[in-house]
Amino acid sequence: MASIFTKIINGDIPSYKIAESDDYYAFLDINPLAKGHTLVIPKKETDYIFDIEDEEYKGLFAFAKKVGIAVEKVIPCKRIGITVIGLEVPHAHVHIIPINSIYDMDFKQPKLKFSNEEFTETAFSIKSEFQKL
């Protein structure tokens, strides 16, 4: 059965994107710990993250940098965190996360809300600068 993931990238579920290539897609968490928290994943289908063949992880890593540099363009931060957990859903995908301190990371912390509006906004401004790249 399909993940939620695949879902999103068959356009089953909507997302903000960020952006899309022919291996890689990145959208706007739902449910972030910052404006600008970005999922990066795969489009083949792997659960685990140490799974995924050695070529597809460099590129997810690549494609993931690529989309950092972009968010940490739109977003004030001091750094961007990265983070995979890989629990949550069954298909493996890297946390893009604007910080400032190491506590902004913690996934214990209260999830922000956005209105769609802000969403659509974030999304496309990130996507304006991962086309500049």
Ligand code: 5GP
Contents of the next structure:
Amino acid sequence: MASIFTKIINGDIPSYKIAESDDYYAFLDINPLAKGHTLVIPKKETDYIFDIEDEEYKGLFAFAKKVGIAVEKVIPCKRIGITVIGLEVPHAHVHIIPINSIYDMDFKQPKLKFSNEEFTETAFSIKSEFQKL
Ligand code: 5GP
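Next up, can you give the form predicted together with the ligand of this protein, since the form predicted on its own came first?
Below, the chain from earlier opens the complete complex, with every other chain and molecule after it.
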């Protein structure tokens, strides 16, 4: 059965899309740790990130770097933190998170709530910066 992220890529489930290439897709995390928290995924569905072959793995992180730079241009922060967890959704993904302290990467922190308008505006701004890169 297709993962929830494959359904997002196919447009069967909506997402706040940031960017897309032939092989990768980036969209806002629906339960973010920070404004601009973004997920970057390979379109080819693989559960565990270390099962991805090297070229696709390198491409994923190169795409995530570009997404992170775009996020950084929109969301004031000290750094962009990146992490891979993958315990909830069995479709490999990289978390891109604007951070000001190490605690901003703590997934035990309560998740933030944003309105549809706020998510849409954040995605639009990051997408615009991504397209300039
Ligand atoms: P992980 O698998 O890395 O532990 O966590 C999966 C992440 O995907 C979580 O941060 C969760 O909020 C996010 N997530 C789960 N389902 C959806 C969804 O349907 N849409 C979006 N945009 N994010 C999701």
